[in-house]
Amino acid sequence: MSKGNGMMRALKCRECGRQYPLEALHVCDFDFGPLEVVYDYERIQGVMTRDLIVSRPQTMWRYRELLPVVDDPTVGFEVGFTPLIKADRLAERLGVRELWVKNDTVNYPSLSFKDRVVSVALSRSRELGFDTVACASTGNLANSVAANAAAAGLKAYVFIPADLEQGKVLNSLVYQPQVIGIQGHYDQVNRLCAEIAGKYGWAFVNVNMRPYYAEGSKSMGFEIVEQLGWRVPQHTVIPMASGSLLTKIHKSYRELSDLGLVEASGWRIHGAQAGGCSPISQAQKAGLDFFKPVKPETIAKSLAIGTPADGFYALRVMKDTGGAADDVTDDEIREGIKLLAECEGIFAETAGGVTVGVAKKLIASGKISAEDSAVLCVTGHGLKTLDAVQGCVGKAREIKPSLREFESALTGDGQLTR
């Protein structure tokens, strides 16, 4: 077990401000508010410079002073620093001057942004002396916990809704954790996991380890800023499940600005949800600062959280930054997946289709000006959700092994006849 606190000071309640020791805690005893890591920013400012960051390996750990571990990481050494792609063809199709795609479909090892939060949570769990880790998941988190725990030699339990996409179930089972399918939606899975965490004392990455786990999402924001030449984007469009990724990317921008590593500037944070599970976007569009829980019904299962833990805070971030939210139908999700693949060669899962579809709406409505620049956060690979696009992307044209038959199938523009 590690001694000292590194660059961390304490855990602090996001509601009342009470402070707690840096242990496996996640809610305030007084008002049940969520706990968040507080850092010693004065010490960090004296150490962390652009030159120091650039001198380090190209992983998320190049920003380790702003991540909640005491010692060097012990899990997920290669996670992060995924490509930021200038998406000119997609920009033209969506009608905006400049567009970038933060492509976490190629994150290591499980092809989603969850590798960021899991590498932090498991590294911190080891520092606190845990040898068994677990999670409640809509799929991507289960894959990442299973993969990273296997590499680290940790025992793992993953709890998922029983109706999850089979691709994601297999992507967990292959690493040989204990996989438990729960006959219910994610919020029911999460409630059960809170009970199990309390009784068994395991490190549940998104329950008792949540304050540390959530901080890993900041690394996506840090990378975006560095990859843009140390500037914060005018607009960032982020998919929302719990809402945590959105709040943490905003926090990353604020930290770099407060530390003087980037020029302080206004930025707008926008949220994207699936129409079949859109409690946060519906509240934002109605001008409310609270959301009403919903029962999820969408192909975007990775975003299917009807009672989002950080929904209130996501709404606050969008309000404070002048951002907006919107949501898209299942058909619009599929169209977003196809558009991103066709224009930029990136095959995203359903959450990526949500981000692209919502960005299209925000640009069309003027909430993202056609003269501005925006970053779209694409968080997982399409190979995880093949069923979602099955039957809507066409099919292979079969011909005999004959040049004449091939040429007879061609149209004047070089396409194959149907």
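The model shown is predicted, which means the values in this text are computed figures rather than measured ones. Positions refer to the first chain, counted from 1. Heads up, when I say rigid core I mean the largest set of C-alphas that superpose within 1.5 Å between the two forms. What changes on going to the form predicted together with the partner chain:
A displacement of 2 angstroms or greater separates the C-alpha positions of L164 between the two forms, with the rigid core held in common.
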Given for the second form:
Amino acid sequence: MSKGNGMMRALKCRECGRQYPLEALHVCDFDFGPLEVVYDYERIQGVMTRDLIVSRPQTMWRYRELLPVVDDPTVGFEVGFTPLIKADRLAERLGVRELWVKNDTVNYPSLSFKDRVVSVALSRSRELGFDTVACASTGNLANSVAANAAAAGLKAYVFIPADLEQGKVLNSLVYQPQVIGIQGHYDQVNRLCAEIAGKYGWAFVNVNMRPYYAEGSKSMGFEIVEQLGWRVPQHTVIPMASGSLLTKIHKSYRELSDLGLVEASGWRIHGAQAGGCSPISQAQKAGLDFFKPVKPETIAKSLAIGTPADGFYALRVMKDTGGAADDVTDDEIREGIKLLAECEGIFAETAGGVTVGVAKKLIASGKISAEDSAVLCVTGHGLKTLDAVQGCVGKAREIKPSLREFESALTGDGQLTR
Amino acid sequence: MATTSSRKRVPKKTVKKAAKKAAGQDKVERRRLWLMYPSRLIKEPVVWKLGVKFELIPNVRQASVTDELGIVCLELSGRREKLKAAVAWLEKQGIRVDPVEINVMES
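How about the form predicted together with the partner chain, since we already have the form predicted alone?
Time for the whole complex; same chain goes first.
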């Protein structure tokens, strides 16, 4: 292995296994299969110990040997190591012995798990000599690229659909990247972005940098294991958009297990989708190893990918680990958001409502046994999707500035306690 | 004067064409695409039609056909305008066309 590649060995096609140099490449020239980073695990085994990890700052970079950078990271030093909350009140409501919430609603700096993948993609982009980064996004990814690129002094282009809500656009514009609104329906916008990514010599985080970008998701799994006291959870429930996060959390458990950093134990990986966009979940429930594309129609916009790129691989992980998938309606998503907020004080975006709603179903159906322990991955903050809960969380009561009126308003409901 | 008037007579189309050529816009381009077609189109020789109808060179890299869904991953080579027309035609037939990256646009 070249010393200049750090702990990475090569890029490898997930279909045919052909290997490629560690450059800004994302598909195999031969069969167009996706490329993935492979590491020199023998070398990592000789270096990476629990003591070494624990001695490092509490960020996602404490697992740097298993992340695709050669040198110290240059973007997003503070990302990760979000809280793992023991959710006793939620466990009681859902009817399971032990429940944990991995709370990426407070990830730094842009309040979603995308900060993990973006900081890896931008750090690697710098190593490869890029000074301009780009992405195409309708929300969390755009915010994260804009924020992290601003902090790192990189030039950034953010492509969005022209009809995107102003609130979402502002969350990126404030960091002053170049924001380009593209007219047309989703498929046209998607294809144009692929063309732009192919034509310009930029680091397009989820196109030519995708093999590195996707690896950042593993840090969520590493943290779960460490925060559980170096234990892989029996069940992990993960929201699915492209399906990439689910496959990478599974990879993180496998890597720690193979390296002897945790005891090899069985774990089940479960996938969660919104009913209005559930190609992977529908395929899993039907026992298929392929999915049928759908047209998304759901309030869970961050999961609204009708043709999930990693859907096939996500299905395989669930099958291999004995996991399951399910999906929930928009009303169940709102209920999930409220339940998590009421029980644990965590305000999640719609994807969090999907995860909680699906966990409830999996527990009720016995796919997650009531005697077991589970981790729910909550990936983005509720402030990003305020519209979704508008009108279903009650209203503030209005009174005149009088103590008598205050007391009569509350005693009327029997809620006043002294 | 004669020179000036003859300059005026150059058709706009010709000027545009020349400008396009100078910019290299009519050169052969390549697109890497996933096509997904419903069962009703599985018997149709779609890839052959692309070649004949749009003067494109299709090169199939992966394919999976079941009685429910046809999936073909191919590289198409040809002139830009022909490629654009071919994609529009495919969609009109009811075929889903994605770039090989599939989800460039993410949340």
